[in-house]
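The chain that follows stands alone, in the form predicted alone, written as structure tokens.
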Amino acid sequence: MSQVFIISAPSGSGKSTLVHRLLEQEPGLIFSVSYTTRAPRGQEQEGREYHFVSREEFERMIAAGEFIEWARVFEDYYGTHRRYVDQGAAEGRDVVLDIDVQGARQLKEKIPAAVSVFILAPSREELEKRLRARGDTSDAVIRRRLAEAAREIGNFEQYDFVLINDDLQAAAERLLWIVRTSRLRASNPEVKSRVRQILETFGQ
């Protein structure tokens, strides 16, 4: 049995960085690599960040059932493959999910018992400075991105937990905090597996 952690946030918030601090102090997890059509942006790299696809490989993806969520994002598509769970399931270890509102919405409606985190800037100035920190995009984009991370913001209460990314060691503690705490949660896999075992004990 295994957990699976997802984890969202607006452009950004910071939240590859967390995902990879988390990553390094709990190497045991499995991080979900995303699919998507849009192209790499600076360092990114192939099956690091994501798998790039093109448009018509992902749509066959879609229409085989590979995705166990997708959606499209302004002109571009990101989903989860069904594999990496799977793997967690078989391997007993415990899934990271890097997906959006959108996705963390239909993975929640498939995996109910999934630990959904949803990372935030302290401020819509600060969210700003970061984006054009990167030196990659334009103000248009950054206008749109801010625009969605409105959106986004707007339904954080569809999350089990909110973390705001004020200062980048604390937010990283309290993610891991998150992540080691939520695996003794009734709702946890393999705490019900064990218990029923325990029931069993005593004849239940």
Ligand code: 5GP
Contents of the next structure:
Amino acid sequence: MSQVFIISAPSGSGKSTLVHRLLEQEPGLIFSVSYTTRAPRGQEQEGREYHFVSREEFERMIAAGEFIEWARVFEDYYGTHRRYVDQGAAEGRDVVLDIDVQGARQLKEKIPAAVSVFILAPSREELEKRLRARGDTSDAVIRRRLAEAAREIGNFEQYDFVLINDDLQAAAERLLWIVRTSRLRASNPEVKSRVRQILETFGQ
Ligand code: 5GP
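I have the form predicted alone already, so could you send the form predicted in complex with the ligand?
Full complex below, order starting with the chain above.
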């Protein structure tokens, strides 16, 4: 039995760094490497940040039912392959998905026990500063990302937890608490199975 953690954030909110820290602190987690039709950026490597595929290949995978969720984000397609969630269930390891708001909604419908976390920068100004610091984005792209961020933040109530990333170290710790605390919820698959075993000892 395993738990699925959905993590969403507008670009520039520090999500990748926080997810990276989480995976270092909790080495048993499986990170779901999404498929995308966008081109690799900077130091990104095939199979590490993403699996980079053509539009044709992505469409073939949709038709074959290989994605547990997929969405169009900006100009490209992004999707979560079923095998990561299946692998987590088979190995009893929790799975972390870094997906957008649309994907989070689809996944919660399919896996209601999934735990979702929304990460955001403390202000528009701070988000703009972080986007500019990445240095790879034009003014037009930054404007579009800020508008997109406002739209995404407006959906925050669909999430179980909200993490305001005002201080990286503190936010990383809070993300770790969320993961560890979620493992104690009555709806956690591992908790349910342990409690059922205990009930059996009562002859129930
Ligand atoms: P980026 O191109 O900046 O890496 O990602 C753009 C957006 O796509 C981010 O919000 C990211 O969370 C989202 N994303 C990445 N992988 C997936 C996926 O498999 N499914 C969905 N729905 N969104 C994804």
